[in-house]
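The form predicted alone is given below as one chain in structure tokens.
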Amino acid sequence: MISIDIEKKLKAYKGQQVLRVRQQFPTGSITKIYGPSGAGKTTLLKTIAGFNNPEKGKIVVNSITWFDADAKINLPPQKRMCGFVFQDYALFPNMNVLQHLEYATQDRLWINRLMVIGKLEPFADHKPEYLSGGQQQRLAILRALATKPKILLMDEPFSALDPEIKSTLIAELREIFEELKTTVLIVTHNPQELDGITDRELKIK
């Protein structure tokens, strides 16, 4: 269970925008959160994973707290240890494919299934350079989840892919998601893409 309480002050054309959220996400819930443009449903995600932090409030992960203003709790990004699939994807430009997974887990049976379901077998050699907008955003998903994350912050994960890849890419991921028991929040532009994967939503105004 992830329970927010939080606010979070926003950068905004129109002055200071203030981010509020109060939510719980029981756990092995898939969520797509949407809005308009500035509302901050990146910077939820961030803060969630701790890459910035709220000006007031909390974040407790299954009893444990991940973030408290008042008592000065701020567990770093690396003991929250999220998976997170960033929108302009984050990929080591030194790395190929294979290595890139390496990185994340030494699991090879996992590694190879990883593989399969984003459909990059024949680019395990390949930079990002090398690799079309699709297949680099299918390998940031797939680095996230070679860790096996508890909790999965996707930001705009199938933006860059075509329909059908996306169709079968959601359903294998959907498999995964249940398998693993992981948390997962996805922010999306386009909410009804995602209909054949959540089961909640947040709307941040």
Given for the second form:
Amino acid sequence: MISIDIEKKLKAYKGQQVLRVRQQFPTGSITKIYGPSGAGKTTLLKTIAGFNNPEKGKIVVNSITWFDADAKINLPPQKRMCGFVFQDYALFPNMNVLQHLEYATQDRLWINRLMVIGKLEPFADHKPEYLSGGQQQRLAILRALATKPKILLMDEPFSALDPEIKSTLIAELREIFEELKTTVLIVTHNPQELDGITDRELKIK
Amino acid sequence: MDLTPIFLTLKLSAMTTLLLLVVGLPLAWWLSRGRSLFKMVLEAIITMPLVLPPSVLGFYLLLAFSPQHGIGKWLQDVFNVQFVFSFKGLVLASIIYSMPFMIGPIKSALQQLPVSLSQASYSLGKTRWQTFIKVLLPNIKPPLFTAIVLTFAHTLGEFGVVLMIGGNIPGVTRVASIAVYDSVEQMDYHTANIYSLILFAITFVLVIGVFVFNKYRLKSPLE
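Just the form predicted alone so far, so send over the form predicted in complex with the partner chain.
Full assembly next; the chain just shown is listed first.
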């Protein structure tokens, strides 16, 4: 269970905008997060992962306090170990597909399975610049799953995938989420694309 | 023909570059992360040798490391080390003088890497150091190479700083650039010409090397 009650100032050209989120995400739930551009969807994911800090509030995950502004508790991202799919993929230009996964885990069987799910076996020795946009996005998803995270934060994770690949990939991912009992938060600007995948939703205004 | 000044120059450049790499990498990395007044002042100090006359820098180093007082006296008394008019002094002065050439390119290359690269690595449980070695450093190879070569080449061409702190002691502090000046002073244009040509050739090859390396990197197919 993720329990969030935070307030964070957002960077804006005009005036001050504040992101306020008070929400609970049960273990194993899959939530879609949507709302207008600049509302703070990405900021929310990055705050949970520990890449930035809210000014006020608390983040508690499975009864462990990750962040508490009053008690000055702030677990570093390395200890939170959320799987994170970045909107810009954030792939490592110096590593090929296989090396990305090997950097994250030493579990060979798991790596092999992920490669099959992402249909990336033929490209194992390719570096990101020699992958198509869709392949890059799949690699970003696989890398985030490599550590078998308990929490997976995905920022527009399916935007570059064609419909056919998307639906088979999503079916495979659901199996994995169930297996790992992963709590998943998916940011999207197109909520319909996630119909039937997610069981909860959060609109950020 | 005495080639000692050339060898001395190459030795000085190699040692300066190596030591600056060891000091410069972590320093550039630290400077590239976040901003503070202290970092800004430190960066300004590191950049000063770019704009300051080398003789001014050499003069202050001479004062600072003079064995008669201050740090120089302390180093002499406690460690029995003398920087003035010694090869060690040349290395120290060169490190300070060439520092902006090592730090500048590395720092700006690190700053240009998307912050999400580090964040992705942290989210995989990797420490800052692991991230630096495995993710950041391999992705700034061309600017790193440029920084190394520029530092080496810049040290080859030092004159004012080296003359102020090292003087002109044959076999100890008389590097090629000083040997050129010394030869001209003695109207020995032939020797000056040979030293100059060798220096010109080495630096030209180095600079060409940087251009070729960077061009090759851009066009490289599957590495």
